[in-house]
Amino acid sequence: MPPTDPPLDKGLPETGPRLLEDVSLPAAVLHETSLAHNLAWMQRFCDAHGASLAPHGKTSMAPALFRRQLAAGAWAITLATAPQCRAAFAHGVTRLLLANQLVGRANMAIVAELLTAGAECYVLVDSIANVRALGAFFGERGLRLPVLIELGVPGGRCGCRDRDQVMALAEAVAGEAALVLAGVEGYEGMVQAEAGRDPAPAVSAYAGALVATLRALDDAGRLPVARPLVTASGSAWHDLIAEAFRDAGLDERVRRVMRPGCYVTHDHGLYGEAQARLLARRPEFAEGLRPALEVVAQVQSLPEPGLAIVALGRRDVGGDRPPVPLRRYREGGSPTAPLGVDGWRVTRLMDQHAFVALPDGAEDVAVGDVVAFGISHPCLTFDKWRKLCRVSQDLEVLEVLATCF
């Protein structure tokens, strides 16, 4: 239910639970029906492929969503920074996968505190220098830190570039009593195909390279844990990663971990397009994920024919692509009687304003109209909001979710 204390953040219920008249707009909105569908869809997908799900929490940094992901069956929550790990642990997440190198004594101190408090935390390594720094820091504190070797790609981000680097790094980890090598990690989003080529084969090949690397480490006796991990998967290629891991003939003791994050809300842009490609590859999936995150704002001004200024800007939505007008309502109107936005197009975003080009004949637009916008790339919109509204099908606020950015 909406909070009873006076709201101090933007986009919250002020006079009641009704989105179309009681919420201060703009507001970030999560549609419960689509949210529940996505949570169940991805968990079923991972279960069907024999994989564990460790969704990337950096997408939302919303503890209420972490709890629902775990309740749906997630094995862990992935995070990008040590402070994010601390925030998740503070809200009850006890198994954490830090999908980054842990660098800097202050960040190491955060992870040390988490281990001391009982967290299970994995971090990445890709250099001997980092291994030595981690070994010294955690050794001084009598702690043992599980690490995963990151396998990168040429021209990509972090990660070892070849097998020789991987094996040398594994030897360095074995020489540090405070560290234990727990598996191999990668991120297929850095894989590039030749211009004009479908990247899917290269992504599958990269997943195969992760498996081959894990096997090489195991054959060399460098994986002294009961259940080593092999992990990858952002939100665009999860089908290829899951299938490559499933079909690799891995021993059952290997835990295959998927780390998509944006699936929880999906979007109308970047990941909508990625899913269209997935459904083209996998027509047996009758339905995929549904967009659950929208930003809702009001028409502020109609200063000239063919132009609406909507009170929505870069402080409210991610800027990698313009937001997409989806539906429109009269303020205080019925949620079951949306008005048209055919031909509406956002042409420019400022800090707090969106310039919307209107088609010829758009004469029923009024100042105060409520417009729902689809977004592209959930990560870049979530971090604009300290609070989001979870709404029912009839656009009543069911819950206010806090974020921890």
Given for the second form:
Number of protein chains: 2
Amino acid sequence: MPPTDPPLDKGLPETGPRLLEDVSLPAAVLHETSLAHNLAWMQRFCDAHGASLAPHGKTSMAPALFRRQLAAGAWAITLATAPQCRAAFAHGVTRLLLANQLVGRANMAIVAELLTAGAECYVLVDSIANVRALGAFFGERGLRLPVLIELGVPGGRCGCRDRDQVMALAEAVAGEAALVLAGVEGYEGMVQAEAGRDPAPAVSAYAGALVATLRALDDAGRLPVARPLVTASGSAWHDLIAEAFRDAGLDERVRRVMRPGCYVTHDHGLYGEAQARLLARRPEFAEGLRPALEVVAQVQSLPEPGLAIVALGRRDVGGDRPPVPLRRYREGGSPTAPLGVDGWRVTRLMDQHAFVALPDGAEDVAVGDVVAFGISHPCLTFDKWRKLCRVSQDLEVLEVLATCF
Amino acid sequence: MPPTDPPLDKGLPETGPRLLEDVSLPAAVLHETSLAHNLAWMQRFCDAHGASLAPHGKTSMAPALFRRQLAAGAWAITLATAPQCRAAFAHGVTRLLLANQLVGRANMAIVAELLTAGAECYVLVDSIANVRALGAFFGERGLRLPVLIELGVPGGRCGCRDRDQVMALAEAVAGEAALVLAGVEGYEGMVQAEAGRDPAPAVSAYAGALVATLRALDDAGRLPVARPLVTASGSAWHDLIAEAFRDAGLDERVRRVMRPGCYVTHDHGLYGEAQARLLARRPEFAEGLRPALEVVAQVQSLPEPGLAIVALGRRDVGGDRPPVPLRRYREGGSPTAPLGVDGWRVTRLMDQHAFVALPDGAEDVAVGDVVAFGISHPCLTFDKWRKLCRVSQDLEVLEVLATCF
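Could you switch over to the form predicted in complex with another copy of the chain, since the one displayed so far is the form predicted alone?
To see the whole picture, the full complex is given below, headed by that same chain.
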């Protein structure tokens, strides 16, 4: 069956392998149509809010997706660890935002190597001891490392808890010739609303606190860079962050950087729900992101009426929530006329098996049937796969993408 | 500091990298002393019970460990999927037990390749449709595939539910010239005890049912092989299975095959508890298995009194239970005089961060401190790592082991 979308990689043969015949299952699948939609959607969103996009690469750790994100207009790629930065740089990403404090001599050595090789790499700081360690390490090597002060929230994860800590930390950074303070960072995912309250106002207030912190640092002469950064945003509250940054009356020289990661594939769970809330807040969006990541597996056994065991487990899919059966195909059958999975429900996930409760009357199911599952939380599904298949609407494999976990 | 154990791999320099100085953390660590103990323990256990050991390789998917298991006396390696079989064979494992039904043409093609290349590979069957599909596929290629009938339990996972199904399936196998019935397989981990009851008697009864099934097939002339197999056993009930197999008065020609996987590293959680029950059942064992797998990570931030954020998350460690802080080191400090972690407790695990509640008075902790964590359920920690460090008691890295997930 010819692909309806032309293959995007010239190196691929015109008719690639077919998911329902030629690929060992289970397999993780990225749907090109939804992927392209999401890449364009988030870039358009950031452009419209005057923000730069530095997608969190830890979600996929797939250099082929980093390239797509940069080609769509992203300013940088965000990463969570020094080895992740090394992997991204090795695949051509030259501007890196390491959204964590850089801890440990072996990890510092990785970042030093990247700087030496010409990377632009920002790291976070929230501790004076760490600032001194970084200053000594990078100073000894004659390198200069840009740092962002992390502002956290009480009861949250990393980051300074108040203005006094921020100003003391900025003073410590100013005392290290090897460090240059380049801005302020936060992660609104740690903001907690009072029980039963909508967290949205607290998220917006937190974005405001990031901006106010940046201003205080600037007023104190602590930002010796041409374009200071203020950055936040996961994939659940990006509208509130972008709006608050946009409406804060910030100086033109401040670069506002958004760091969503999961948007690239979106999901059928957690982020699907977050988006429903976003679309309710922002009725002007006709459409949001589309789920692009599925895991496809075969019925392994039909041992009892009403029960299918599918060859898909916690080694294939994140375990936050059970995967959601979406469609079914007969092996080798038509990719455009899937069979139903109405009422199918994953009741238990073992390492390599899913228990699927079938509704009464699900008699046409066969061992070997191919079931496509939606997932929740892309990060914890991506990291189960060294390779994913990017597919056309006809389930032709357009590209095999490697991950670097 | 010189290693107390000599490096086991001749290719390694005499003084390897040191975990507390040279390795980017987080890292997964295998302690050689405990690993060697466990390899010997389980082989001795199987030998003493007259059973062959086919360790479940899906636990680690580390060919270097497969080689250690085979060198210690294992008869075969068990795997969960066709690609896992391919990976093991590519690393020199020539006798493979695929402990699942072989489903899908792409997966059948992998096993056909292995057979053609000289592998001995057993697969499970529980479905007549699958038997026919396998018969056709392997018949067309002029190959002969040994199969084991899986006997399940009502409400359990895969496998025939009663004797009639078994005999009908055996008849179907006999009708396929490309298939040869080589024995009976089960997995006692699916046996359910009545609420509040000790599952041990039900596990032993299930082992008895496997033996009785094998006898019934033999009596019916359905086992046209020199040495039929009866096989079961994960890492929680192996004593009961081995005992039941040993005491069943089986013919000498029946090979009794044990398939534990997690024993190789054991753990500080689920399997630690299973072993406490085993040692209570079998007081003659002076000592059991020892936990050999740890994940080592650094304190990333100390944002509030009583809270440490450690750079260790669900991407580094299985999420069944929170990892258990065991020891702490100052970075670059002594590997033989660890600092305390009394009262440290992981309260939350995010993708790349652990929240650790510290007890009152834990004032000597520093950003960068290295914490060793015990884990629960080795399978779901191994699969987070492409490489693990095998270390001496002095935390010298003896070998970097690759995994094939």
